[in-house]
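Encoded as structure tokens, the following chain is the form predicted alone, with no partner shown.
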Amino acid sequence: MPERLSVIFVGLGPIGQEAATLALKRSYLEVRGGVDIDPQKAGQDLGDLLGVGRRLGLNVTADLKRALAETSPDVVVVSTGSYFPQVYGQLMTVIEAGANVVSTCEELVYPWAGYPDQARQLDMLAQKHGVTVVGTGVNPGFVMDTMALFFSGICQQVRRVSAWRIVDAATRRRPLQEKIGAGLTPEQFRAAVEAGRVRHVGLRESAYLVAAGLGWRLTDYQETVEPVIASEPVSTEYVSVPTGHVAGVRQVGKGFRDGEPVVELTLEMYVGARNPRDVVTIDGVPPVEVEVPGGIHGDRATAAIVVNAIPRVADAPPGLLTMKDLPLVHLRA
């Protein structure tokens, strides 16, 4: 790995943001320019539109080819879509371009799971082109999956991983509270998760990167959403929620060998939630429970393990890789 890994991000929505800030505060880290189709934002220098209190010299262009060709990144941060056919094309332009991928992309954490056929051109790609590519973040890419994985090196046998993670989304950026159907009625609610537009992205990724991870082979994955109804009126910056409507999901993915559920992953993410925490269990020898109090805070900590992802994936053997594949990530100051 190079002294100074040069780094562009595409997509400069709340998370994008976040990670680029702090990616200009790793010694380490070269950044090089920003892409974004928001007319609002390409244009601005880099540094304006991130309020880092001085301007960059780094304009944010809508043209992803223009920037890979001019900044020859070592290392390109995409942070465009939780869906993978939404980012499948701007991954492609990446690799051939010979730049490492680190995204944010949700279904991107395990993209075999819902997509084989795609991903397993995209990894022949990254191969033939000599560079890494790999989905994470918080939920899916760390607390769900990766550190029930961790947790899992101190154990003999493992018989089954659950994890429950409950959220106060009311101190989330709007479009997650958007995301989550908060402020709803429970019979929009209903049509907006038949329509695909209300429901948590990447319960099934975490559940099969689980398996992968300890060598199972899920026969079966099935997900439930359910409303979660506010008891009382609520209100954040975004929404208000009045008694009887929508606060948010309870959301609930299982994947089963052979009949029996081994992976169990509860989301419960809506506004004014109490006792907010995640929590991982393992059914083993020995038996593990691991809790954080209050929860780990979505945006701010994906910012950060995409920005402490990038040695790690800069120096990972070419291909489509997920979080078990690489070595332990951590913040390097």
Given for the second form:
Protein chains: 2
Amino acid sequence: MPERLSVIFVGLGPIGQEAATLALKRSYLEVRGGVDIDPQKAGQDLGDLLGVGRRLGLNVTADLKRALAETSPDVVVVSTGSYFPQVYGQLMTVIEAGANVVSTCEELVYPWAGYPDQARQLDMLAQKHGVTVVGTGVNPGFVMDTMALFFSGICQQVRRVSAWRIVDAATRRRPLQEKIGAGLTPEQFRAAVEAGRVRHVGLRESAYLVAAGLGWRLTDYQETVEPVIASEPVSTEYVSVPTGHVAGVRQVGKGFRDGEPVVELTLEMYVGARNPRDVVTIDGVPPVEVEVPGGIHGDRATAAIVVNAIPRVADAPPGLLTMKDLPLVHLRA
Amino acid sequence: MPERLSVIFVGLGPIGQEAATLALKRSYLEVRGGVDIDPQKAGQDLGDLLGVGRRLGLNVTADLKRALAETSPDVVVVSTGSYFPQVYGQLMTVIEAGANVVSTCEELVYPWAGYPDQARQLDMLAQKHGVTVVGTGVNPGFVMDTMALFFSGICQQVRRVSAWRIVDAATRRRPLQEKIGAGLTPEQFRAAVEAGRVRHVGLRESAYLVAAGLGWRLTDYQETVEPVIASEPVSTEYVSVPTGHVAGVRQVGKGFRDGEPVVELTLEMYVGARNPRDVVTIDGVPPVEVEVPGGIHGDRATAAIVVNAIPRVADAPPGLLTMKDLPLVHLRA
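What does the same protein look like in the form predicted in complex with a further copy of the same chain, given that the last one was the form predicted alone?
Below is the entire complex, every chain and molecule, led by the chain shown above.
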């Protein structure tokens, strides 16, 4: 690893901005610029865009190739989309420029689940160019997958892995409250689910990542998306939910081996959730139950794990890797 | 990594035996023998000693060098002692034979804490011979150190790390109940502490491992060992503790930076402990609290993590490494 790792941020939405702001505080990182196609962002000084109180002399540009050529970064943080096909072309461009990738793209956490052929191509290209590509985040990337694998390390045997993430959406950003359908009628919710507008992306990837780590080949994966109906009125800064309307979503993903559900992931995100928490249980020897009371804050933690993963990704062997392949991603002051 | 990793077990006490028995069940491991200086064990067939119900055609010998020469193992599991100086010579022998090491030696979890010069020598020797040496276990090695570092990965900032491990010793083996002084009078306890007979080894190593991971240089480390006094009579299969006698031990380790305690580890092991659990809290951004209700079973889990670490250690770059340097240690079926 060189003394300082140079990094640029591609996609300067809330998560990209928070990660970039954090990276500026790390002495072993050198932030060299940002990329965003939003004309309101491109052309600004990165410091102005991030609101860090000073100009950085670093340009935000809409042109990824130019940014790569001008900054020659060791690592590129890509936070432009949740779906693998959305980021695939960008990843190709970054890899061909010889830079490593840390991305918050949900499906990149385990792209073999949905896109085995393209994942193989990406892996080959990364190996050819000697760079490493990893998708991470809090969910997927940590609470429902890597955390389960981490605790499997103290098990002699694992029969089944279950994880619950229960989020009180009232404490989160407006886009999240909208994404989970808070305030909709049950009919509107069903229509929104069918249109693909209400769904957490990455549950499937978490299930397959857990299975891959444990050496299990899933023979089937099933997912359901149901509304959580408000049993009393709930109001947040952004939305009012009358009794009988939708407070949010309950999404359940199940991975099967030979007809047996062996990975069960339950994600509940709704306004007014009582006792929000993250839980992993392992039916194994010894049995393990782990709880994070209150749950891990999605935005704070995703920005953190992205930045904390940078030195691990820069040091890792080349290829398309996953969180299970990296040395322990921990904070380094 | 070759198709199957060959492994021998040096030190066939309860943990070594449990790890060896587990290794026999892993298709990617090939157990080639065992070493123990106990004349009651040496000379037996390993299968007989482990009680697995069949002979394995594998010899238990008292002669480490001979076992290494005859089995040429990829990895050697060393479970012969808690103190670094106890295992140092054995590690040298194994390294010079060109084998990797996974050890339950508590001080090997972070030997730079107590033995910086010898740790450096061991590291150089391991690098010279192209092998990897790692100390692991549940405590130290997981609950109070690696687990804290794992959760720091979702933090933007960490100010202080605290961990508690509260074990109901009534559920554990007789040697543990004796080691914690259960049944002694307070005076006998103090004498036992002064004689070094009542003390968990590895708390210091956990504190330094956490600090090293976070990039903190500890300027001081302090440890206290106090009795937990029974407020009512407690009896186990092995010991009776009258009111006012010692139920067990409370050991607190504190690592300081510039006078501030930044790593605080509290280990309570006593018979009749209510609400046994493992807890890690991180005073940081975001704050994190993690709890394992009931606590992680020391023996089951130590045998597991040793075996689960074997492929990671075999694949790791050479040198004396720690749990923070390995790719995620998880179960692989």
